[in-house]
Each structure stands twice: as structure tokens, then as C-alpha cells.
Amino acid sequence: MTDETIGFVGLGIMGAPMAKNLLDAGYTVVGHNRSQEPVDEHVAAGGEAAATPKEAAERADVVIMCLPDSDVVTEVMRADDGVLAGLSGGEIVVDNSTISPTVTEELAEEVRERGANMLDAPISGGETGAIEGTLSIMVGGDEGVLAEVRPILSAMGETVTHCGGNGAGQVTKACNQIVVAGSMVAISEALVFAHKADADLQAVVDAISGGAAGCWALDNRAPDMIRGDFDPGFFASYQYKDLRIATDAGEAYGSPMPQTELAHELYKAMEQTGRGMDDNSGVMQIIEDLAGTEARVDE
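In the form predicted on its own, the chain whose sequence appeared above, alone:
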């Protein structure tokens, strides 16, 4: 059993397995979630429960949050029964959520005013990475503070990278989502094109995966895509939200994002057609809608 107690706020599709990995590593993990069922499952796995984010922070040395967006993180932090109210000084707050870099900077300052430290540490790797403890974690904040919690982060992720000061982790995650979304759209276009041209979809995937086009998405998502399996590892609605963070940041920094703007519109179409809870690879369905066909292998 390790000495640190961890408060974990947000036991969703990503947070629950991450908290489980911390339990397996020997940490005491006090969990809180807006709905009760994930908390009950956390307790059944050996964790402890907190009624509020404040209580989770009060009982913890390190507070980890894994939440959907900037608004939720801000509410969980600033509410009367929120994380900030539970800080007494000396704690470390780690935000594994993907939110706005500017919001992160503001919250980090408020944490410092409480005598604590904050790291923005968004994650990549989807549900599979969360379950297997192989996430990529992109960290913004003080490097010395990161050194203190690196063993904790290493229990959840395979790669932990210091990217700069507060906000830099969120900027790096935006870069990640720009590339991931662009890859998903490109793969979708390629597969629908191959189907329209009467090519063997499995052969196409096998061939291009071994060449210059090879990438994580081809290896891990394309085999499901051509079978119409869009069970979520990472919700399309979250990708839509993340791309809005990226394009808003691009506007703020004056950086052109023509491809990302297009990807954002395609993920918006997923939301508007009721597919937001599909995997983000489900953007292929929007390309299929435009083509008037489904690109599927014959089983």
C-alpha cells in the first residue's frame, strides 16, 4: 500500500478504469461521480466513496479529475462543495480532462492561491488505453510537481510527457486531436472510395497499414469500421468538443486550421444525426451518407 491518498472525480468511461489501475497499484482512491452507480462499482473494486468533490479533495493528497469539458471542470472546481473548497494547502490537482488552455491557466492560478499546485494532464489512448494502463499523458505545469506525481500517472499511462507550463498539456492534446480527427476522416474517405471502386476493403486496409499510411487508427479502428462496428472507445461527441477547443485556440493564436475546421463540421454532423455516442471512427458514416452507400466487408 502506498502512502498517498488520491481523490478521483469523474468515474466515467475513462475515469473508472484509470481509478481501478490506481487501486491495483496500491493507492487509496476516494472516488466521486455525479451519478451514483459508478461510485458503487468503484467501492466494489476496493475504493472509497466521497459524497462531493470537496470531500474527495479534503481526504486526498492528490486530486485527479477526468471530466467531459471546460464547463464541467469549472463547476466541479469552483462550486461551494467543489475541489477548491476542499484544498487546505500542499495538495496537487491533476486534471486529466480535455479543456480550454486558457481555462486551465485560470484554474491553475486559483489552485495556487489555495497553496496547492495544478497540472493539466489530458490523456490519449481511448477506453482501451485507460483499461490497460497504456495512456499517453501530456502534462502542463511545474516539472518538479510532475516529478512528485509521476509514479501515480505511470500507473495509468505508458507515456508521461512534460510539455511546458500550465496550459501546455491542453495545447498538446489539441494537437493530438487535430491529427486523430484528420486521420479518421482520411481513413473514412479512403474506405468509402475503395468500396465505390469495388476494391476488397480488408485487402485495402491490410495493404495500406503496412506502408507509409500506416498509423494507430488504421491498426485499431479500420477493421471495425469496415464491419460497421462503432462501439465507443472515445465518443464522437467528445471529439466534436475537442475540435471546437482546437479551432477556438487556433482563432485565439492566429493559427490557420482549414482541415480541422472541416473535420469539426463532419463531427457536428454526427451530433446532429444522433451518432454522438458512437466511436469517433463513426465519422465514416457521414462520408457514407454523402456517398449514398455503406462501405462494409461481406462476412
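Note that the rigid core is defined as the largest set of C-alphas that superpose within 1.5 Å between two forms. Residue numbers count along the first chain shown, from 1. Quick caveat, the model's predicted, so the values are computed rather than measured. What changes on going to the form predicted in complex with a further copy of the same chain:
- Two rigid parts of the chain turn against one another between the two forms, and the hinge residue out of V43, Q202, D248, V171 is V171.
- Superimposing on the larger rigid part's C-alpha atoms between the two forms leaves the smaller part rotated by 13 degrees.
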Contents of the next structure:
There are 2 protein chains.
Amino acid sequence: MTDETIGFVGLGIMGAPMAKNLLDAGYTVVGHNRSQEPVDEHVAAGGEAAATPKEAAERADVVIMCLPDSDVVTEVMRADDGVLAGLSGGEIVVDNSTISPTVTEELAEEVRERGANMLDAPISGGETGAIEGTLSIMVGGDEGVLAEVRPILSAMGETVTHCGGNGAGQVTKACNQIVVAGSMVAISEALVFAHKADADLQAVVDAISGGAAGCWALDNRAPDMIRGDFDPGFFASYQYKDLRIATDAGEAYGSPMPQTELAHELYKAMEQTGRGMDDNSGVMQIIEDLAGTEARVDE
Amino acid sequence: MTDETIGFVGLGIMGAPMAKNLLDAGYTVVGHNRSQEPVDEHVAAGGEAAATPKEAAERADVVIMCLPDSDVVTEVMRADDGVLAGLSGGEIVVDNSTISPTVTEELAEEVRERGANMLDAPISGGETGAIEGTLSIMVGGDEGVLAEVRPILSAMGETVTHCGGNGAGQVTKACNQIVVAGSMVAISEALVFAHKADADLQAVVDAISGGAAGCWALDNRAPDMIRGDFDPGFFASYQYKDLRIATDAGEAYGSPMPQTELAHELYKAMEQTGRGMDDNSGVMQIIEDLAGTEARVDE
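Could the form predicted in complex with a further copy of the same chain be shown next, to go alongside the form predicted on its own?
Okay, now the whole complex, with that chain kicking things off.
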């Protein structure tokens, strides 16, 4: 079933390799991007070009968006030359962006009013996952609609999980970020403390990784953290934005999240101290600022 | 080298099976416990009995303690019939209890004054790990001293990691609990939020377990949490005590730990709401109390 035409809006760091994987899978992909260069590269890779999101939607059976935030997605959907204006009925809009669950619920309703369907389908796995087609895709919306586009999503990601109705994909992505941030902050507090108490930081990491404290961040980030290597990875700025989505949604759904609110404040400090382009594990530096020390192994 | 005699003080849930593993490895183990029944069982299993911690120390080359908290360890060490009074010089005292890093540093100094050596060697892995001899043992103290007792520790645990000087074992155990608690609270906030937002809880767990949010608690506790099964495992009361050790040590060493302080407050609430004997993942119930809901899957 690669005879569908896919409109792809947002050919950025994530979107461009995802569109490329769809081309490689044999789909016709009509790409649009605010700036022109990524569109030219998409065409050079065998894709087609659309001048506006509306045109991409008009020519497509399935419209994929991969955009930075709620405001941009809302603008790209609702503008006069936007996606909604290009829908004639029967299309499926798939939003791979990470945005507010409540905003995506509103947009899904507006898509339904046009006789089409929408899925929120935020992704995790980073640029590497986008390039290698190994993303994890968390989907909210109708299960039957997901079944129709599952082959398309499977061309971009390794794991495609249906998490509930419209918004549930974004809720799941927020849950992901809540847990990631909780572990980043915990590891930061632990390692700065261990350094102050004169323990061997690498030994601490080794000793606790195999048991109940074991986690991805301890395996994949802690060894770099204690060497002061905060190269991204996943930008602290993005984590900050994603935690704001989580805490705003916590407000909207009436779910208290004291630890996540605290993490949000610490990532706000990352932004304010000019460290937004560090990896999100770089939040250790905020704990270090508070402790008046740097927790580093001697090498 | 199983010709050493081991004194073993504290034949509780953890201590009894650990002493049993030492007997099975061929050591002579002189056991003492405040109440008599565990001593009788130890003798029935092939061990010997000491009437006081002092006697256990007098008859031993290596004295192991496995006790509930800093106060009990201090009392067992310093009492007139305590371990310190039984040391004649050259012994090695191994404390498998989880206690304050600063208290263990003081005790190590008092042991040195008697011409003996001490290691702090707190354990993780729970009752199962104690029975099966698969504990993780985090050791602080002199590396040469550790080398002498490593065969003994290896009879009780699978992983024995030297983490630094006296106190570093306790510091590492505190780091372990900081990271465990951070993930338990994060998962709790995420799942209660996901429930309020009407997402499929099992799907949320499945979708985020494979990526950067992946952790032991998500794999081993979350499936029970969303079914309201908070059977221990590791008591919330113990986590509460261990987090107080961590935050007190953070105070002593001057290391701010805002997230861990918050977790400590949430486990205080576990205690105050009569849930101390639940598993430490049961902290989800505190977030549920705050949210006015229970986050459970329909079954």
C-alpha cells in the first residue's frame, strides 16, 4: 500500500530524515518547509515540493507534520494557506510534533469538521532514530484510523503504540519526559552529593546501575556527566519546553506533579544560564551551581 | 581462606540468610541477635552463638553487622558489651547496615583507635538477594582491607564495588536511593496524569519503557502500580528512612538536593497515611490523594 501520496510539512532535523525514509519505502512525498533549502534537498532526494501547507494537504491522502511547538502547529493548521484549508474530506492528518495534549484535541476536532481524521503521534528516539527509522511513536486517536496509516508510521519508526483517543499520544510523550527529567535530576543530585562526600564517581555509577536504580540515563549519560561532557543528545531547551507542556497539561487535567514542576524550574535555570543547547543531562550543572562545586572524575 | 571466624551481629530478615550463606561457604560464624530465636535457628543451621556483640567480636577475625539504623549500630558498637569492647586489634569490622555516612566515619575512627579496621558495606537487592547471595555490596574504606574480606563478601553478594574511603559505601547507597525515589515519584506523577487525561495506562508504560525513560522501576513496578498492587518489595518506611539519611548527609556535606527533599516529604506522607508497609512504589497513592483519583487499569 505505497500508492498513497503523503504531504510532509516541516523538513527539519527530525522531519527531513523521516521524509527520506518514506521516499525510500516507495511513497510519493510532497514536502513543504518554511525555508526553501530543505525543500530543495527533499526534491533532490526524489520528493516533490509544495509551496504551502494547504497545497501539501490538497495533493495528499495523508498529511504529516513535524514542527517545533503548539503555536507553530496551530498556525500551520489554521492559516489561510494552512493544512485545514487544503482538506477536502477523507484525509488523515498525522502530527509527529510534540505539542500540548489539549491543543491537539482542539485541532483534531477541527479536522473532523472538515470530514477528515487526525492522529497525534509524537516521537522519541532523537535524530539518530529519525535517520535510522527506529523512532518510538506514541499515537492518540481512533484505532481504525491508526490501522490505515500504520504502514506509513512503521516506515519511520520501530515501535508504534496506540495510547488512547486524540491527545493520548501527547500525554504519553509528556509522561516520557516526566520520567526522563526525574531521572536526570536525581542522578545529578546523587553525583554532586557523592563528589562533595569524596566518593569515587565512576564507582558510584557502576555500583548502582545494576539494581533498582538502573536506568537509561545512568547507563547512557552519567559516564559523560562526570566528565563534564554535555554535548547533545537532546537539548535542555527542548526538555524545558516539553516539561512546560507536561505541567500545563497537569494544570488543565487537574493532576498535581510537584516533582515535575521542580524539574521544570531547574530546566528554566538551564535556559537562563545560557545552557539551553547543552544535553538535558547538563541540568547537573544547576545542582553544581547550587552546591558551589563541579562533580568531575580526575582523569 | 575459610579458616577465619566471623562474628555476625543482627540475624534479621537480611542478616539471617547472609549468615547462612557464610556457613554454606564453610566459615565458622558466631551469631548474635537481640532476641534469641534467630540465634537458635542460626545454631540449628550449623552456626555458633554469642551472648553479646562483645563476645562475637572477641571470638572473631571479622565482625559483620546487619542492623536497622544509625542509632542501633552506634549502640551495638559503643555499649559496654558492644563490638568495640571486644576488639583486641587486627580485626576487620564490616557494617552491612544502611546508616549515616558521617556516623560510619566516626565509628571507623573509633575502630582504628582499637587497632582494627572498619568497612561500611551497605547492600541492595532485598531479601531475595540476601537468600540467593546476589546482593550488590557498596564498600567504603581502605582498599587493602577490602581485599582481605572480599572472599567473605563474595559469599553474600554478587557485586562488590569499592567506592572510596570510609563512608563512601553509605554515600553510594544514598545515591542509589536518591535515584530509585526519583524514578518512583516521576512514574507516579506520569501515571496519575495519564489516567486523568484518559490515556491507556498499560500502553503508556509499554510505549515509554524502551527509550530514554526506561528504568528498573518502569519494568518491575509500574505494571503492579496501575493494578493497585503495592505489596513489598522494599518498604516505603525504609525508603523514607534512607532518604532521610541522604538529606541529612546532604546537609552535612553541603550538597543541595531539592528533588530528594521533595521525595522525602512524599514518603513522610506515606508514613503518616499508614502506608509505610507498602512497597516504595506505593508513593503513587500520595499523588493520587493529591489528584483526588486512583490511577488504575480496567480489568
